[in-house]
Amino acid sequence: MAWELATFPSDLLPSQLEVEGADVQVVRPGEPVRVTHVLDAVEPRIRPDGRAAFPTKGKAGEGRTNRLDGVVVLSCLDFAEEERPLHEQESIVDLAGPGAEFTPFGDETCVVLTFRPGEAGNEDAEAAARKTTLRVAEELARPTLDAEPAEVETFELGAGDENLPRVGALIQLSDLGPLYHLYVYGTPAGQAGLPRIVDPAELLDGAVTSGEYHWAAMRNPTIFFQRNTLVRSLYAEHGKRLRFADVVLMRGYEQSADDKQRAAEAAAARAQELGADGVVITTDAGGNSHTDVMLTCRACERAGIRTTVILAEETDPESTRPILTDWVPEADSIVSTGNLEEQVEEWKPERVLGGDTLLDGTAAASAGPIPVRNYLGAANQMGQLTLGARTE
């Protein structure tokens, strides 16, 4: 079955906007702001049939979905400082600087909310902020539902030569308790049956939607599932290098080494079962997801299928050598998405959204050096940033 996805031009956006508890700015591509204590991204979209775009029950990636081109919600909160979320890191977004190319939002138009939590617990407050941010990136798609888009993809996958290797992805998602979730259909990882295999249209139109907040240059936020390279460049070379072999989402932290290791076979039988000769896998986060990936790909490896695995790395700055939180022997097929370590270089904004202190309570107008780690998605593990390679 074929998925559409119709583009639409962003001054389709509505030039006022109103969220209770909520302070909403709009700012313009490449305007000189700083965004603090970033939950989420998300994409603008909405479907014409009135299906939800971030649906609970049903299936995604059927009929056409109307996106809003150029157009991110991003959603900021600031916990409450005696609950602070275990791992919390700050994260950042920089719309013009240096630290602008560490994420892909300079270029973007970005609709910031800050919510005002109150009174209420972390959990309250966050499910209250993400559940707003995805009504608000529905709503302003809205206007697409009277226009013309100005294109039309199509998503589909024919049979292809069979002739060509089978190549799938298998995507981690993470899972480590309240605050760390990432949701299936609304429900978390850990509580959606993972692995579990999913058509690749239902990744890319609303599926699954961000619920963790630490680790800002390795999570991956709801608009790198809508907008996902890696899968989009598998439909783009499928019947011409290879044939796309679906999707495995697959679940991230297991908290023992036998629930890691079974984990690791029953994601390797899902990707058998999609006969796939070849898998991507991808990281979510970091620490002990790193080991689920690894014993993933040794798994994979074992059972004849060949792996590509897409880290990130935390060397310091002055080394030369490399340095990855797990490692097997089985994984010679190894993408680096950069180093967390590397420090941006200071740059003074002339606005602050989100909150003007960062967590170690410097000024966020005034920070000095910022590292990778804290721009949200500078070092995303899923393939979604453009990569290049250098000789010195």
Partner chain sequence: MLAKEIERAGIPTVYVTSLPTVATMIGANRIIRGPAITHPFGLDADERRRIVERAFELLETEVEPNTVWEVAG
Given for the second form:
Amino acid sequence: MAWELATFPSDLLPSQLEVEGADVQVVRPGEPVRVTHVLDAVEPRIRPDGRAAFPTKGKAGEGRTNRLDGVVVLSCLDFAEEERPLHEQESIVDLAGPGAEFTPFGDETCVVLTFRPGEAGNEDAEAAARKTTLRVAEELARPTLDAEPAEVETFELGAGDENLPRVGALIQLSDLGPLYHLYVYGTPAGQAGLPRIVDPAELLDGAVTSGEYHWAAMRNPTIFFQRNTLVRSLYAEHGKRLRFADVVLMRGYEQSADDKQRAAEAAAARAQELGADGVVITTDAGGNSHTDVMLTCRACERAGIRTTVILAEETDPESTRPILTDWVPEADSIVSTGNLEEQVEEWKPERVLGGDTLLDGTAAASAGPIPVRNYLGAANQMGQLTLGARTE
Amino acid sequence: MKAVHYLNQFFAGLGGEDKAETPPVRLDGAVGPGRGLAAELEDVDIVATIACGDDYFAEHEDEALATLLAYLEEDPPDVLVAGPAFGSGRYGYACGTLVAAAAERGIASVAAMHPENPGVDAAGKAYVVPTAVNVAGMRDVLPRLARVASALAAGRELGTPDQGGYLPRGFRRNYFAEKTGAERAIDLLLAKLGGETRTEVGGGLDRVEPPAAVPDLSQALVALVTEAGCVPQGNPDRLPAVRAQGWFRYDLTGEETLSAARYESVHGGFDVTLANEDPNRLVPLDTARELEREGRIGRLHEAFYTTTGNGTPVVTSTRFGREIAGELREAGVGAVLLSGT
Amino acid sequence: MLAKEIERAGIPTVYVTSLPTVATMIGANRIIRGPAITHPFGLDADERRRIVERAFELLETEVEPNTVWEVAG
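Switch from the form predicted on its own to the form predicted together with its partner chain and give that structure.
Once more the chain from above appears, this time first in line as the rest of the complex follows.
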């Protein structure tokens, strides 16, 4: 069934907005602003038929969805220090200056919601912030219901030329427990029956949302699913250079060697069900999720499915050897989304939102150079952006 | 600006293979190929030529290097140029080793040689300009070598290896590609399906041959080491949960077991609940003591070593490994039981 | 990285980990596959004893690079 995505101009953005439990600031494109402690980025969306924009039941990727163009909701929360999650790392979005090249929101209108840590602990504070952010994103798109779209895109996969290779996408979603997982239709990835095959339109239409707050540069904010470059590129290539064979969602951070192996083989089996000749395998976050990707790559290659893996590097800028967290010899085709350890040139914003002090105690307004790893989504391992690393 | 030029005995005019044992010498001004190089350099004079026999350098590397570096430090030049060594392995190795050492000391340095010369690996962070495999490539390389040397002397940026005309040194540098990572992945996958496999980053990792087996464990001193972040309760030295900046040694004298009352794990890469119910699940001191009493091992080392393995850059964890290994060797440890996660 | 550097110093090192692929990638040579990330030596003392005995056996064995041993039962 076809899905339609209707685009509406950003001037429909409501001028007045109040959100309980959060400070709201609207930043116009190009303003010299740094946003800190960023949890997530979400594009305003709403469905004319009244179903939820980020559904927890039913199926996304059907009917029509409206999107507000050029608007991003950024949610921020400085977790209470005494119980700050172990993995939480600074997460920055620069809306101008050199850092804006790494985080792709500088030329959009940003609605920045700064939440206050609650009395009830980090998990409750996060749950409230996450749900409120998705609700605000839906509210901001409401005026589109009475307007005419500037453009309507239709997403549908016809049969395609039998002679073209069938290519699928294996998309890894993290689940390392509360504060470190993505959601599939509102259910943590680890409980969502992964690996599972989904219609690529579901991914673009709010089926996956973010709740992971470690590895800022390597994580997947919600907007990167809504605007997923990989899925959109595969749609665009369908019938031209390839036939797009759907998406498999798989889990990252399986917690034992046996589970990792089982999950890798199950993901490869799903890819076989798709009849894929080749798959692009994407990575979420860092550490042992890279092992899951490598095992999945190996399992696919052993099943006769060719693979290309997308991941980021952690190479010391002074070292002359590239460093991958994990590697198997079958991974002979890898796209690097950048070296997390390189520093981004110093920049002094005129205004800081989200919190004035970075997690390492420095003032956000005069922090000096900041490593790529602290910029939200900068080295995203679904290949959302253009950053890469090469040998020089 | 001033350049110093390094040559081997042959190109410095000291003699052929029969003079390959010549120790380092310092000559004034440009010599041999240095004259052709000098003609191409921009605002840079070759003030001295330093030379060494290829065999002498290979057999007395430390002394040769020390003397050559002393020549450089007497009157530090704006740039050191070595070669061209073309395909000559010994000469290339000497050039590479010297420019690497000079670069470490902050002297801008460039060598020239064939890309497959083993000296390329020795050159470390210094620059290497590629040449043909033999001396027939002299005329071609001198202007290119002079361009790099002049830029280095003047402190100008060379740009990427392609732009600057030097061989990649192995640094991984970020850049913004024309296509997104996703589009690049689709291109790579379609190329692979078409029979042409390419990658933007490879494996290619440094390996260590396994040491010989322990001849008799019942006579050996065995040490416990962990990357699982095990520390005394309360984490007195504040070992970080991620991106550890150091390692710690904790005394085990008189300890029979890692009790939950006295030890815990602060590792940030996994759920430590089960480990903290019984820290022996991460560092099996109780079992090791049992086997020590039974004579299965000679003796347990008096301390255990701990760090966290997650999120620490490889260069840093390599340093931890070297430092811990140094202590263990000094203590006469014959075998290590290392626990990860 | 610790395993590789300690072995570089010539001391045989057995690495107990639930992630043997990572271990082989970083160049460990004597690897015992532990049951889980959260408890590489298992949960109870009997299992721990079996794993440690197996590890000691591996220290006494000449190996090819990147050898991984399982622990029975």
